[in-house]
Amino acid sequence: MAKLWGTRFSKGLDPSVLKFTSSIHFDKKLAIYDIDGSMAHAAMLGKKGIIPKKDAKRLVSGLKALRKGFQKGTVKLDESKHEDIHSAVTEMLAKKIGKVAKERLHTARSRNDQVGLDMKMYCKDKIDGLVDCVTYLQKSLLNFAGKNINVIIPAYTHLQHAQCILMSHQIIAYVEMLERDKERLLGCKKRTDEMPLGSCALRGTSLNIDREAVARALGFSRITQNSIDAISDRDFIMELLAALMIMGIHLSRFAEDMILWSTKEFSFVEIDDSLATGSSMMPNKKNPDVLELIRGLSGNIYANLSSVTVMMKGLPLSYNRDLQLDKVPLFSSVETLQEVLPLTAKLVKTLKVNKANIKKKIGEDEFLFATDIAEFLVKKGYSYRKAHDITGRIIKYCIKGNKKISDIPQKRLKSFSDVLNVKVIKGIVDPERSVASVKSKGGTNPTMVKSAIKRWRRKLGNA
């Protein structure tokens, strides 16, 4: 196995230590990132007289022709033979160019700074991908509310008919809830964005290297200012997985709504048949699988930041080896969201709605309407609360005689109110009128939420 360190050793490493250590199994995602780091940092040692040019170009020559061989993959890595990425790069390196490799690349920096330079270009990599996912899935939630801008549902809250409420409404409180995913995404770039290489192994070097222009070279805003929190800082891995962890909260409840919305019992939407499976012994079942493995994978997202903060809580300054172990919960979380971020926006694509049922089950509660009794009662000059206790007695009439509130008599709802008829009842529980009452911004208003999904749409670009 390559190693970079080994010489002041007297016996060489026991077999099960190599094997526990070894972290190319899993940091082998990093190599185009370790590459792309070594260059910038050659081409540095060459131009400041650090090393000989002739080796500086050599070095970048022979690590451009290693890049493209990873990229189209004639060059396979054997994770038997390495120790990590970093000892992997300079070997394959020294088998092309020669011991050059192996006696210049690694002057003046320390797999202390060049791990965290890799986990860096890597967050900032998969940010931008990521960013991109949800704002595809965002567009598709926006076209599914446009196509279904008339369409009036039961509002929920504690799982129990509240209001009505739009569907298009509903869809786009995921919207709103995705954006804030994206700036927490692009706040933690912001931060990622600082270059560590050349803080060395905690202290810096005394060779007069240019940090900043490797910071240029390999798209860095600025340099990082304190070599001791440059190798030992992982907040960028534990920010971003935070972010992830709330993503994948919300497209959990997405699934969530969408699963309940999906059963007999709510019947206000069909998943598409490629999307579901069936029951190995019930042939009447349509499972929403995919739904409930993006509800489940949120646990394992939660999972990982709980991994790397409870890792990172008791360090001591600076590197500790433990660092290692952060790769694999961030890797795995990335890789969960770029998996289920566009399976999710498939899925939206492809949902078709019950209109029929749906109108059927608003029509079959009228309780839905007593919140619109309350407020009418209001506009009539009574306080709230008067008007509550008015409309909590209609309810309980209505429950007791087992009764819709459109089928009291004249003259018992007189008994509640001189305000209340038949016509003015009749028109409250009315879906449509109820939803166009709503004038508080940011509400279910039909105009306020066709002016939402066109206020978004301008946003993100037309899907």
Given for the second form:
Number of protein chains: 4
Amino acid sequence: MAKLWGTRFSKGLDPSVLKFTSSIHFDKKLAIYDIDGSMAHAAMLGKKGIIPKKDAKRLVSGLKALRKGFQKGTVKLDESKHEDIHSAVTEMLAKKIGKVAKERLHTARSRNDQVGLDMKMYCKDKIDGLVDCVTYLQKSLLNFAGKNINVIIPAYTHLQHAQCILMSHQIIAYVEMLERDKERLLGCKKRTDEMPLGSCALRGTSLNIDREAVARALGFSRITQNSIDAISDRDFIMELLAALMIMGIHLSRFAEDMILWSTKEFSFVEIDDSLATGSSMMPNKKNPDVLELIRGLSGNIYANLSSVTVMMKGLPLSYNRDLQLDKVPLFSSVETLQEVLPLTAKLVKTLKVNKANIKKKIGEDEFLFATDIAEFLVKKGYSYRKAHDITGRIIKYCIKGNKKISDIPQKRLKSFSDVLNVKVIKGIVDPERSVASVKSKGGTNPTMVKSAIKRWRRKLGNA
Amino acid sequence: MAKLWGTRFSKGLDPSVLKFTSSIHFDKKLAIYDIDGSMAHAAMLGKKGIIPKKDAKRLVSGLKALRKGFQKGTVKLDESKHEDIHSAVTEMLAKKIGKVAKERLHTARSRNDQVGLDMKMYCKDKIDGLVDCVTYLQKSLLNFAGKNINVIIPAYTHLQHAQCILMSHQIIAYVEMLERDKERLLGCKKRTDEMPLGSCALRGTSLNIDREAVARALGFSRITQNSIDAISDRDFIMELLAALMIMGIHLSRFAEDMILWSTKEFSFVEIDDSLATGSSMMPNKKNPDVLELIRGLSGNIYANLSSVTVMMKGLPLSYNRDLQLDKVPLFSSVETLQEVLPLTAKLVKTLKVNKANIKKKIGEDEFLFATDIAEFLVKKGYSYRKAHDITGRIIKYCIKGNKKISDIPQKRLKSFSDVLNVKVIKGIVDPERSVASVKSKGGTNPTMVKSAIKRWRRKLGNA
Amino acid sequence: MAKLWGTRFSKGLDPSVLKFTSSIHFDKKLAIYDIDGSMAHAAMLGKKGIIPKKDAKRLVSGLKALRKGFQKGTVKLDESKHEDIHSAVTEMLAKKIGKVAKERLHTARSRNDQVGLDMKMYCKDKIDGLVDCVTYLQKSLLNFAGKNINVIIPAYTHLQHAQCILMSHQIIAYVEMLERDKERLLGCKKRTDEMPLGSCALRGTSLNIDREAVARALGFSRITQNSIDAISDRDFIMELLAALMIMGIHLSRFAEDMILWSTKEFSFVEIDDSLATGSSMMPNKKNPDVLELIRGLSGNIYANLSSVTVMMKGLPLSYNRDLQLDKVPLFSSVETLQEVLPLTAKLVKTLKVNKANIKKKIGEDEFLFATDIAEFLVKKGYSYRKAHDITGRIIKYCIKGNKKISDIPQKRLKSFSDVLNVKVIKGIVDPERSVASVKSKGGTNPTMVKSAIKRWRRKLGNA
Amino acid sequence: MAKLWGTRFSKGLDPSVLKFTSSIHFDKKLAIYDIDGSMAHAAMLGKKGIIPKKDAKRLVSGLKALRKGFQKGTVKLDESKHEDIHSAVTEMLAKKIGKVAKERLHTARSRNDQVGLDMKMYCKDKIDGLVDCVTYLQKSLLNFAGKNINVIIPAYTHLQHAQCILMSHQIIAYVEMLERDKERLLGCKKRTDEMPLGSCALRGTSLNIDREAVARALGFSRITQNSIDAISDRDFIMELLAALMIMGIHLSRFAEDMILWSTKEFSFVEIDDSLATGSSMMPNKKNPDVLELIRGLSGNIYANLSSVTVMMKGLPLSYNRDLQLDKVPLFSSVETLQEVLPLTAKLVKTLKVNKANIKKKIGEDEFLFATDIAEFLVKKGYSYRKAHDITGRIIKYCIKGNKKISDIPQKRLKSFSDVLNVKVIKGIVDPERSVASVKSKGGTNPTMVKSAIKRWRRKLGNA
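Switching forms now, from the form predicted on its own to the form predicted together with another copy of the chain, please provide the structure.
Below: every chain and molecule of the assembly, starting with the one above.
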């Protein structure tokens, strides 16, 4: 294994140290970015006359070929032969085009700024991919919401029955959350979009490089403004991991909702057989493993942020080798969500709604209309306090007598309030009417929910 | 203690439960926001005819008086008397203006959307304050950088001497980091700027409220679009805590740098006596406690994010009481940084630079110029590989012979490369020349660093 | 505010720094431990002739009086007057007995070893208290289990119905978890039981102190063996926080189970009205807030460990001021669990079991007996694979035809296996028989569960 | 890929779900434990007549052969063919011995208790290995301490010079820490030493198994006592991860100390060339990458605990698929420390101490003897307060006049205290005398430190 730095040392590196410090088994994922960055760098070096033009040309065309080889799979990286992806690219290039690779490519460049560049390119790229995955999931949720627009379920606070809502209204809550996730990703991308190359080891170089040209060639909006910051900064990784962590929390909540909804007890939805698993011992089982793993993976996604944050804590400037430990956690969160988001969409697409059961459930709990009664009373002139109180007494009466609200006799109703009677109560105790009565913007009224779906579809494009 | 909800229950609340669930000892910090939100709500209820106009008027003027009382300190909140800040405001208002407070104020509102509103107002407000604190610290750093523009120090990678840089260049790295911190705060503020009130318990209300009017009155740009999301969402808190966590990491790194710089061994800077502490046992000690606490507090700031994230994990929609636990961690991070940022600025302002010692230190380590030699060789036509190699051999020769580079005799120098000689080496081994030689943008060249200071001052305003 | 160290400084401490670095507002909780430690120290100093015997006597009796005053509440600590609890005790003592307090008490002692001592005394003490709280909760669970020994519920894996079990069997699972929690606490206590005083600032002292005597006086088993370790070590805090964190996770799982069991959908249990809360908007609500907060607090308890761990990361030896930040998180976890454990016990004690509803639920899901059928088949000579397969086909048949297992006609049953018939199935589809059939140790058989209760009661003592 | 549970399903599993839920790519590390557990299980099933004796025999001998094949490397596991290690073992066994493997092995066993067993066997085994690694590192530290017993360094608090100590004294502080780490590991092992098999899916089995026999065969001390706890419990993993986390913190502190000691500024030690790395850009660099990675890995080790803890939070009983996510973090921490511990030992063994430089450094800072002076004064009858004060004034005088303590003229000395004179001061300002003067147990006195080394060697065995 050829090293880029051995001369001043009187001994070779201990093999266990080489194994311990080498990063090739994970930073190989940066290969394409490393090649692209090297191409832009070599071209610039040639243009500025820092290396001979013909050498630059050779470097660039060699790198192009190497890139193609990587993409086609004809070039294979041998992990046992290289210390890191930067050395690997140089050495593989040298095999192709000769010693000019090792001699010239590393001019006015250090691995410190090079890895910063590769990581920023990776992040920008992956953010775009993740944003697409999120949009895809949002569309699946919207389709599900559209398809099941008439389904009325009990809404929960404290996991206790609260009021009637459209199932679609709850589903769209997740569309909102995911949109904020995307905004966070894009905010992070904006801050990541600064080209660090040319910061070199830490202070720049006395060679006459053109950093803006490299930035342009690689599609960056601007260059970093302080070389020490540029090679010490891992904000973009912590910020991305934090954004993904919040997304992981959202998905854990969605998973929890769906796990609950598919219990025997709730039975609101049924997961498709193709997405559920069984038990090696209990022949009856159909388990929502996919959802459980999505919920549980929020722990891992959270921990990836922890890992980088704790590593960064208290590090003096500028570059320290600890920074190498940013990669495994970052790749883990990115790849986990790249897998989880489409899988969640697939699950949503095939989710069956148990409409009959839901209808039955709603029918069994008239307390869901307690707020409807209270608001009816307010419209009749009661203060909310008084209305809440009257309704509370009705509920207590029903619990004690084990009665439904619609079973309260006319006379007893009147005793709670003059404006109440059997006909009024029958009118109120009706899920369709209940949801339709909502007037406030952002509420569960079917007209509003339908508009929300339309608005989202316009925003996100067709499914 | 009057409760807003007791009617349906057959027993009073156990006192230990009341103590356990009550939030008044921390959510009292939301008092002003709660009052402002209530004022806007009451005014709207009156305008829309949901409550009598005269009641609305009375509520609003009562709330105004209460607000004034709070600000002047003439109104004191008795924690033992209230369950939470929302009840407290209602009850204190009732004392002022009578039962209309309890009767009417809670119309078309739930504590679920009310606490969401209060927390968003708090966050928006505190973000503004924190941004100002950060700017103030940035200016202190810039002043320090400007004042010490001629100081050249060894830069470190791996905490080993690397190359000569301007001390100011390293200081400005922190200005860059802090700027990203501000951007993250402002991005978060943008996403926080959605008015949740009117989402009520979870699904909106059948009363004819005007949410946009409330939003306008309270300075929000827009209203939340989904009521279930609105009362379940704590993204804005997690995002703010994450942004503050990264800021905490930055400050821990700055503290570490300053702790190192003020050791006996580095002796680059000396903390003012007014900001250092001593030992009860060792009469010689002068300790950088402030910096150590700043470094250590990054742990607490990180943990506050953990606390909310773990609490959120796997919560089903919509509101769950767990959400109440968002406050203590949020307040802790906000208040810690409100204290730490100005204190750091104060420390920077009074920091003394030990110029003589630094000069001596630079003079003792000519290996700091190794990269200068290598780049000189590149300009003379060597490939970087070759140049690195030659310089590496010079270093090895010096280590072995315990020599300085400038002590290598002419003949020996020539043996490394024809282009080297004593005069050339003398030219290179010079800190001023070394930093001035840097050409790449964002580098440590004094001209560039001075421009950076100017650019920042233009951006941030005068100190 | 008198400081123990000011002489060498040319300026007084900046007030904002004093506020920032002072710890009195939280370390005041260590007052009693600090006094006891000081008493033992002073007595030893006198006995060894390091300070005059009469001074020692005066210190000890003054400290005793101070202790009494603290306990009776006649002595009040004025936070604005002291930097930390160590100075506070010295200064309050000086008020009582004159300058000998300030002159002599701090001989052969530093705040570095003193705070280590106080914290270890605190931890040992609180561990004992927490162990008692855990035992109390275990007993409440056992009483509940005993009282409801006949209740058979569906057990869940993946939150899906699995098999019939005794509710008590699941409840005792928590008794097992809590027992491990106690063992962890006691293991931690053993490691905490090392007396650090006499390590002084970091290297011990040239004064002829007797550390073992101090250890004996304070009830420690042994002294610490390395002075640098003694003042740098916070293992005992991290270990205690980790043990409490695992306990927090256990409680979060218990809370989740109870939250689920008290939903409308499960309706296995009902929380007593005195332990539940309502809604300010929805008159129908009865919410398990206590359980939700217990679940959510696991986040805070976890974060307290994070806080200390991140603070400790990468700290060089020996004492650093960062270590002061161990207190708030430690106190938070200890106090939270001191409150949560008895409250959980109270909740368990008043929990009502909805036996009729549970019975109905079990009756509705005969798939719960699928494993019983499979094991029946194994006893009849089938391999488990085959038995699982046959039962799986029965289940599929029932799902398709929307049938109960006990409704399958004789002929159809036979077609699955010769050994099956209507009578056999009726025998199997019986919850009492099902749980009684379990033979393996640690299983849900009522005889075993009763023994388990007895065994636990013997171990834990009477309730 | 054959599944153990497919019958009741009407569709096959979606391939993306299979990939997502399968664990073979990480749980393959449990192969040997799974085989051993299966062997004990099969033997017991045969002995109890639950499966035919000849089948049991065949299973056991087949498993033995498979085990051998695994160990020799002649059997290779094809990850693409299996869902998890449990299925893999069954299927590979079936290939060897025919269908009896699939038919019989899974009798009275579920993957829920099987994975619990495998994980406990893994943990017990790895704890033993880690304890050995820790002992090995302790011995290396002791050898280093013994070899450098005469080296006196400045000790630091707040990273400021405090007092003179033996370098060995500080090194032994780490031996103490590591010993506590071992105790925590062994405490965890004790709690892990409970055999869960036979808990089956969750409630045990109606088949007449003998759990104690399996426990004995596998070297467990006892069986788990509650089947639901047994399959839901991941305490042993959280506890192990917490113990490793604290160890990671210790190593991060050691790494930090060594990184500081090997800076140009401290120059106390020099890392062997075979364990250090260079720079691709700066020919002068020799970097302590190994130490930096050890420091940084504390973040990862911490995060592994986070990952499992967050995953566990709020999970209802009993088994949930989330639990599968315990493996990657556990394996990561175990393997990281298996690598880090010996590497740290290697680094310690080859560490060179720069004695001359250290001596020079000590000589330059006479303030290190301030406490010695103060304690001298106490022995002469001063109170510590007074002694501290006098010494503080001496220090202040020296700082102001830029003098060494030993340069203070006789007359000036007397003015601080009658008992001081030039000869006395010369006696005090002597590193050897200073460390030898320490009398308190656990202090830095060379005699004590030598005893400590002897005591540790007796305890740990020869190196």
